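The chain below stands alone and is given in structure tokens; this is the form predicted on its own.
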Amino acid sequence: MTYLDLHAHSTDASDDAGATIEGYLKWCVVRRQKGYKIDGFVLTEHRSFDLKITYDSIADKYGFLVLKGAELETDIGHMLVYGLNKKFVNHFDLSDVHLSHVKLIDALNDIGGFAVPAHAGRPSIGMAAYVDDNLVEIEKIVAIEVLNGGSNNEENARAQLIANKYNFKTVGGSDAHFVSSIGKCVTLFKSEIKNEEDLVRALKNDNYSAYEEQSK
């Protein structure tokens, strides 16, 4: 199994954010040694995705796993996006903060990528009310994330309804901006998560759920 935060924002790349990437894997080890289940986390920087950059050495200096995808805006709110290349990164502008819901995910199909609904429970940046107002194509959404480290209890409560309602798989993820929250939620996957392309194989056609720890 592997245990996934699939959604973390640091220094590199976005704004927001006050982490760097070795200050979150060095808080993976604190958060592995007392006990929680984590394996690595996935980049997903708002707004960009650089193709050049890799993570892979400093990450295997700490024994986690560090991958890439991103995090956009759409139609009907953000989206997680997993599996990215430089077809996908050249077509679209993605800065663009009204992306096109149904052409980002046929764009992905098209070149074996995977998008998700980002804190699916929250207003505005959330899909819930654009689902309310019948805005979203369902059957192009697979998951949706359910537990985000940055919504309250009734948001992700709230997407969660959503899941239940529609048959959606579940992922989880911090949402992390600094490095105490990085693993707050993970998703759990039932094989084993080399690289991205693993990653996205695992979206498709594996048995995986959105996961959080109790405190320790």
Second form
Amino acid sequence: MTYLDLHAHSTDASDDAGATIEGYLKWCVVRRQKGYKIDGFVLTEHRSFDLKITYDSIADKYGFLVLKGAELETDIGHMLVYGLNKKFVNHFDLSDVHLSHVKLIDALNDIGGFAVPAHAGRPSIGMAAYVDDNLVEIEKIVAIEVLNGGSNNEENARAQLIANKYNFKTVGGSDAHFVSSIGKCVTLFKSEIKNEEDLVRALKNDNYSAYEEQSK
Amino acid sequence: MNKQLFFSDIELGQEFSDTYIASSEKVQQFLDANRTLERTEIEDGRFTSKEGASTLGLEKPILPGVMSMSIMSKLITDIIAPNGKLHKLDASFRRPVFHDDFLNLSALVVDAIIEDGKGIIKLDIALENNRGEKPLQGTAVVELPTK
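Requested next: the structure of the form predicted in complex with its partner chain (the form predicted on its own having been shown above).
The next block holds the full complex; its first chain is the one shown before.
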């Protein structure tokens, strides 16, 4: 089993974040010592993806997994995207805040990637309102983020209702911008995940679900 | 006056907290004491009236951002007083703080290191309302005396 926080931002590329990668890793150590389940996190910086950067060395130093994705902005709210490559990055203007969710998902499927609507229960930047207005191509969605560390309980409950209604799989992510938020919400995978290929394979094929522990 | 905290008193994960009720009366007092906010207030009334707030799509009047920041600042300076130093305070305003919100203030130690012989503490700071939202989140870097 693997417990991964699928949604985090850092000072490396998100201008509204106040946490460094090493800060997150130190805090992961603290959380694990306190008994929380966390094996790593995925950096999903806003509207950007650095093909060259790798965090393997520092991640190994602390004994956690640090993977890369991105949080992009589409016509149905924000989307977490995983399994990005050069072809994808060259094809899309990641800074565009009105990307077509249909084109985005199709392009990700083409390269073997995966998309998850983020903080799905939140107004405007989540997909809830767009679902109500029939603007979402439901059959293209496999999983949504129902546990988001930046959403309130009502918004996360709304996301869970959408997941139940459309039989979506569910993921959890802290949406951490600051050190102490990392791991607040995670996704529990039944399989072992060691890299981005494993993550996408698991998101497409495995059983997994959003997971949140009570405060210890 | 607070008992002085020293660097050696601090542990990773240690949390300092307080509470604050953002009453309309306190907001008015803050506005009265901060005349630089007068211009914005005259223009739309977002900080004092339900009507002014509603024209901006807000359900209730809100606190000025600098007031939220000052509430947070007080928690930090209370922690480090009297001989600590505040090196940096950085905040991100993520949601509005409404009048009468009950706020939990927190400062969580996320790193503690000795730099150039100085005891440096890094804190994650937050205001959390009773809806489970964190309208203000940020970081603070403080220096505490070493023994």
